[in-house]
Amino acid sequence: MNDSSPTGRAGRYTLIGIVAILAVVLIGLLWMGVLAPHPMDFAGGTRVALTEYHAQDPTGVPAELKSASLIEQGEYLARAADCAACHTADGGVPFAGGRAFVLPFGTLYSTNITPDKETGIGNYSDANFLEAVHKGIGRDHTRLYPAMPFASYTYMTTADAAAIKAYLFSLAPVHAPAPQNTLSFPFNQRSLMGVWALLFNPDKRFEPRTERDPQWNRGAYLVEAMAHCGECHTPRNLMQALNNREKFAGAVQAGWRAYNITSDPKSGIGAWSEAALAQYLATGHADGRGAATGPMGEAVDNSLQYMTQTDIAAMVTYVRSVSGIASSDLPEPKASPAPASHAEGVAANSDPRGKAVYAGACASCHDWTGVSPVIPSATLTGVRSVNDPTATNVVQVILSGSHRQAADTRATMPAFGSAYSDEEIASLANYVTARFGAQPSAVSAQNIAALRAQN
């Protein structure tokens, strides 16, 4: 029967509308997932399997460690992959897990990857370990959350993953059950991670670019498959997968801002020299550029400071080849020091509380000019964070401090989160960006409270 009544036509239009919406969603998922750029597509050229690449093998350990034992090689590679950063709780045993990741939809805890048979990975076979690293599938066939960066580790070679396993299995077992995750629905449904992995995990090993030299390919392997730099520095799409169309353009992760590391000269690292970038990666500090804090400081302390100079140089070569993308909210850093007199530099009608807190808690180390008389890593002049109008990382450092352990840094800034109110910290952050940055921030007490909740 042909129903031409208004009700029948409305029903058909509704059905057509639903089908159209589903089609748009499907096309969007295909565009984001199946058609999403490979992380090295920006470089152009031809990708080939390692077996077809006839130059120096870019994978494995550097030449200096080729004769080392499998466990020693695995230790180097585990550091290159920065496993300890996520799998070690604050003050806990390395690799025993329990670190909390506070997310908008709950808290996720890292797992124990020591060889304990009950609470760790002691019962993992080589195949089990590879499934976890390359596919995000645990030994009991549970899906891992992409907080474990398996979509980056998938590019790691089987041999390198096996070496990491050999190293982890050489450690003393630690009995440490992981705390229960507190994720809300639907994020607590692990089975959904299988759909996510289908869309966003290519499950492919590293493929060199034939048109690029061995150093570039070595850097690409270290940055993409091991150090997984994009997991913090690349924005994410609606499905929380990396959006490589804006590769390395910066993102906010765990309450910290991972800055733009493309070759854009103003908002990225295009104006950095190779020596400055190498110094920053190896030590967490570069003169005139600032010191690594938060997750980046941990990456240096747990991982990058142990890399050989040749590997650091390869990483620099690769990162500097990434096309520039401008961040519209990041001005070019102010390079000149502030006035030496505390009476100059900030408008007289600004909140006086920020200046008062700075005088009592900060000026002795950072100086009124921003050029530290104590230690170079405490200099604020030219630092990206004080030139960030959101002041996100400035606030985080004020709240939590900075306790660095890199060999050439070993700098400590105390945490002031418990010493000052939200209003005082907001005033201090705004004063610091106004005095030392190119554009002042407008942080509120509510912003401070929100960041406190993530720590």
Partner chain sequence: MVSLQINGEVRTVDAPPDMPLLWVLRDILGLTGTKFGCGIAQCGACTVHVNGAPVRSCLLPIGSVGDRAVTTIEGIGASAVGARVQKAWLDLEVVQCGYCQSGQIMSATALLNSTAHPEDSDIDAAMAGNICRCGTYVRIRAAIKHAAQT
The other form holds:
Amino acid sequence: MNDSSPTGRAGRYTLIGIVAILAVVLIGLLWMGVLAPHPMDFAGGTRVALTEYHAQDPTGVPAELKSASLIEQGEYLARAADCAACHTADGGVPFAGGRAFVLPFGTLYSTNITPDKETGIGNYSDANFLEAVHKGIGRDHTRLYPAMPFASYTYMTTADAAAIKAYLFSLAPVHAPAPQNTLSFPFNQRSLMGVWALLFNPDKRFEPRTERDPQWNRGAYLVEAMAHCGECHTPRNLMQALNNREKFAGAVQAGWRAYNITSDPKSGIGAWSEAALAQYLATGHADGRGAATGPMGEAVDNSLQYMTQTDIAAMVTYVRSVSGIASSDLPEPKASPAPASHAEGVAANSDPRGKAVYAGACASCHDWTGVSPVIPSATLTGVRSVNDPTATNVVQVILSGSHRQAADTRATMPAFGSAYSDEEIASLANYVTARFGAQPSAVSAQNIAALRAQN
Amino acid sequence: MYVSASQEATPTLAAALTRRGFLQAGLAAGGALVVGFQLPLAQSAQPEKPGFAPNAFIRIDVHGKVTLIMPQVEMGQGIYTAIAMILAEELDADFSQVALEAAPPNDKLYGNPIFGIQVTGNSNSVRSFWLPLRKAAAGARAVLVQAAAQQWKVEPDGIRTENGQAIYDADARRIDYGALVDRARELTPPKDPQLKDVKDFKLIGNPLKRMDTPDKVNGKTVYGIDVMPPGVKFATLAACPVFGGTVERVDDAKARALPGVRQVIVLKDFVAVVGDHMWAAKQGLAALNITWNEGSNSAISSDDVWKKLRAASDKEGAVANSVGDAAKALTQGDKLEAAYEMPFLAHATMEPMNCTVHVTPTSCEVWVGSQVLSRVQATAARVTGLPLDKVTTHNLLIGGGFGRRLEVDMVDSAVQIAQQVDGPVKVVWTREEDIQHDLYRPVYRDALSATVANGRIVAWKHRITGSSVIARWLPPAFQKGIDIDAIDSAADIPYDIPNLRVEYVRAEPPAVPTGFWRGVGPNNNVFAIESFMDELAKKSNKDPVNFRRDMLDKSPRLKAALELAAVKAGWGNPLPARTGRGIALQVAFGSFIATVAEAEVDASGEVRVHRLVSAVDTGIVVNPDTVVAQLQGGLIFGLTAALYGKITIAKGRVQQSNFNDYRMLRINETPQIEVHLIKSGEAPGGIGETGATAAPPALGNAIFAATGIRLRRLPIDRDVLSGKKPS
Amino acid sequence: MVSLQINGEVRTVDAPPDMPLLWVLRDILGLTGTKFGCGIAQCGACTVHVNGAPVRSCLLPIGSVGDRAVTTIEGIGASAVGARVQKAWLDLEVVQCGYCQSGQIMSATALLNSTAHPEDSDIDAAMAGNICRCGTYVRIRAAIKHAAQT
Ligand code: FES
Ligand code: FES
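The form predicted alone done, now the form predicted in complex with the partner chain:
Complete assembly follows, chain above in first position.
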């Protein structure tokens, strides 16, 4: 195997090609990065350092917890920042890492953030921890991938980060080495992430807006520095950085569609009442709007359900201040239930398989009207996902179900992916959107296969 | 040693006995097979006033009420009614005066003559009890006639019986059985009572309404899961998801804090929560933080299972039947080889596993629906350390058996739980637990090879490789490397083949426990044989029906079934594109059945079964409507397996959990089904499992006819049918 | 304490409002005709009527029932249609093990209440959510049609 020249040459060309492309892209994105708006830029107004802000402190824990121990405060903040979501493997020990992120260029695994000295963060000093949270730099100076939302966490105060660390260090150490990432070149070059951070991480702590009231500022801090909503709901540019020119206008993440949460009344959440928004965030369900599933369901389970009412209200205030951007492909959700009779509503000449599967596996819970006779969170009327003509989340929920861990354990839906074929699932998704949504989808078996591959 | 095709005309019961001959002989030699029809009824509850109990099955009280003690358990197959009909027929009882009572555990009194223990399974309830019960009833009737003769001081010859009365036609005197009870009690039944002539049957052969149904349509029937002893608590359990794993530790703080949760019981390999109701128990179980010691099986996957099975299938097996010189004949002529593979399957009985137990220091009472009542009692005795007679059992109606309730694991764990609970406790498994901790229909591999010449099979070799359930379940029946169940319907293949060799290789899957599943051995074998027959027909350029018929000269009953099914199904009539007909034959459980499936396969590989037609010769039919119902249901059971059924293993655990991922055929996928009964005077055959056996090969052959694609693995793979995957 | 109207009677039970009706019926009230099959609304064994509509009681929290009338298999025979369905079930010998049949009868009765003369497609739509492991579907279909004619 000495004669490796053909592959060697090809390899060299590939390398040169990639470097050239990267150079061009880098220059372009340098421009983009420098000029791109930061997450809170939409609000305008005067920014002041936290120390200069004299109204109620928008950071830290809510009033109820002010006198709690540092560890308890850290627990609240760790939940607000939803560390567990990524740092817990499916069925694994919380914070012990190992959750897989399947990306187009390989699989990335989250790390163990329990205080285990060998495989966790047991040897992290406060400074090490801050470097990781604010800058995406690990203790051994390796660069973290921006799957770790340090470009959001960078807004977190040092005190809050320290409280989170105190909480994490109060946990039992778990020996759990993270599985090896399987990223392909050039994505396996961690040093490139330094360049990325240089471009896209503002590396700044939260700065309140003096014109805005304390509730808005608290909301801004929670949404941007902690809950990092934009990481899913804001579209990304080519370099995988958030494109805040379209802040909260929705994006597809890990095969799920994070919907438009701008104030657009038709495609966003402009038409939602404040109460509905608050209910949705706190419980994962709002009547007439639907239930959180997939990654949003996890965010409610791991994080949002623990937030105090005032914090939820603050987040609602902030999110609603983001001006509307219309998503042209998202119609206004149909507000009326489907007919009670199976024979009405969807043209009889549509693919009969979807209806057949619906009759067997779905109608018991969702009814032919879409209004669940069993549990409100199973009602489909008015729900964004069935009013999404791409049917992305409808398919995802059919494939993998919804496994909510929140208080109401019955609000789960079993996964149907392994028992039904791609054709059946495509046909079912099309039937569901046609029956309950404003516009039918036209999902194909190939689409289903592609989505399966991402799970 | 096995019934070959040439002997198929023997009465079916005899055939069945011969097939299991050595098993029966072995047990009889050990003294277990005592058919104690003359024994007094000792164990059963006594009537208030002394009645007439000539044997363990019949009790007549002074009011004329006839109580039949049911040795077999009712799980939907209609056996209560069929056995009652057999007894009432021979006794000339008034059917409206007949009551049923489940037999207590007692292998000696109520053991199945074929197995030697008290078991309902293998579709042999009617087959095995047909003659013994008729004799028992005829003996009782003879005694009643004698009692009447004494009373009237006339010759017994002039007395006949009808509708629960003895009648002396000479002077038109009549007397109710009830009035004869006191005299009859003093008399001894004759050794060899005269049996009725088949042509005189009044009940047998008529579609009688089943005795167990009225309470099943109004919610009154009490299944095992419905018993409510006073003060009962409710429990549910979780075993380690990995087979063979044990409990390491349990954090139950959250569970104990839940309202209604009473106890958390941690045992070696499972954890149970006891509550005021199932909801509390379920919530409590979900709130437990259990750390399992997964043991050595945590890496096992379906791939490992198949690798092992295929490797085992390469070895020679124990010879189950050998005719002519198959090895030599296989080297000559046109040869075809194929291997068929069957997946693990769960039973998924509609009524999830459950068992209710009350343990005190000196007693144990068990309520359960079981196919093996004496084993229930023995298990409870073993777990508690109590003597057998301190264990009372109540066998209740069964919400689906299918072989799952031939096991007593649910009794074992329930008794262990009850030992820790003060008062009775009902242990109900969640559906998830039921699917993930079954004893699964084993994976099988059937390697077949054959040569054909002039449109006939010259040589045939069939090697069956798979788990031996028999070896675990009834060890004496596993001898010389042969599992009599695993080779059933293969060793005694009905076709006229001059050179034949059938082998069995025992290969236990890693980690996964195996059990009997509706259709048992024939299920696997008939799929392989009948699929291969179709492949051979194709190789011989013959129509599948003709190809089979030409080799059935020595099996007239099967041939007749084939011809009837072909006619009724319209075999040969043109069909739309992508639609095909397939046929499958079977001699199993003493019944001769031909089934035609008509199925359509669309471009995406979806299969729509339009029609199933079966022609059935099951000998004398006791209750024809039940036979038809069993066939209809069995065919759907088999279709479900063929279309969807598979249990897969990853990381040592079952990946399926409930009906969302272990899919069942539903009413809107059910084809039109026709069952045609063939009149026969032969002894009754078994029927409960035949449909499950018939549907998969008929469907596979229909799919082949529709698409030209041969599926050699079950369940059918839509990706292969759509061309996405190579076949 | 939650008050429920079951088969025409008011029953008061000491149970949490999020407890599914199925377990209240079976384990507290002893109405065991309603069956547990899956617990996830996939089999229909637990079907009851709430104000006449078929509902899977394994998921229905008692707190959300309110004063709506619950009918179970034990009470369905009191209605003309329910009795007709039960009779059709017996006439055609639908039942095998019977475990699913409470649910089947409740679904079938609801169907006939809303559609007096159902076609095959109506039967498919109303009955596909009820699994019968014994495979009595052919007779269920026939019995529904039989009941519709009587
Ligand atoms: S138990 Fe409710 S649908 Fe299965
Ligand atoms: S009759 Fe047994 S499950 Fe339906």
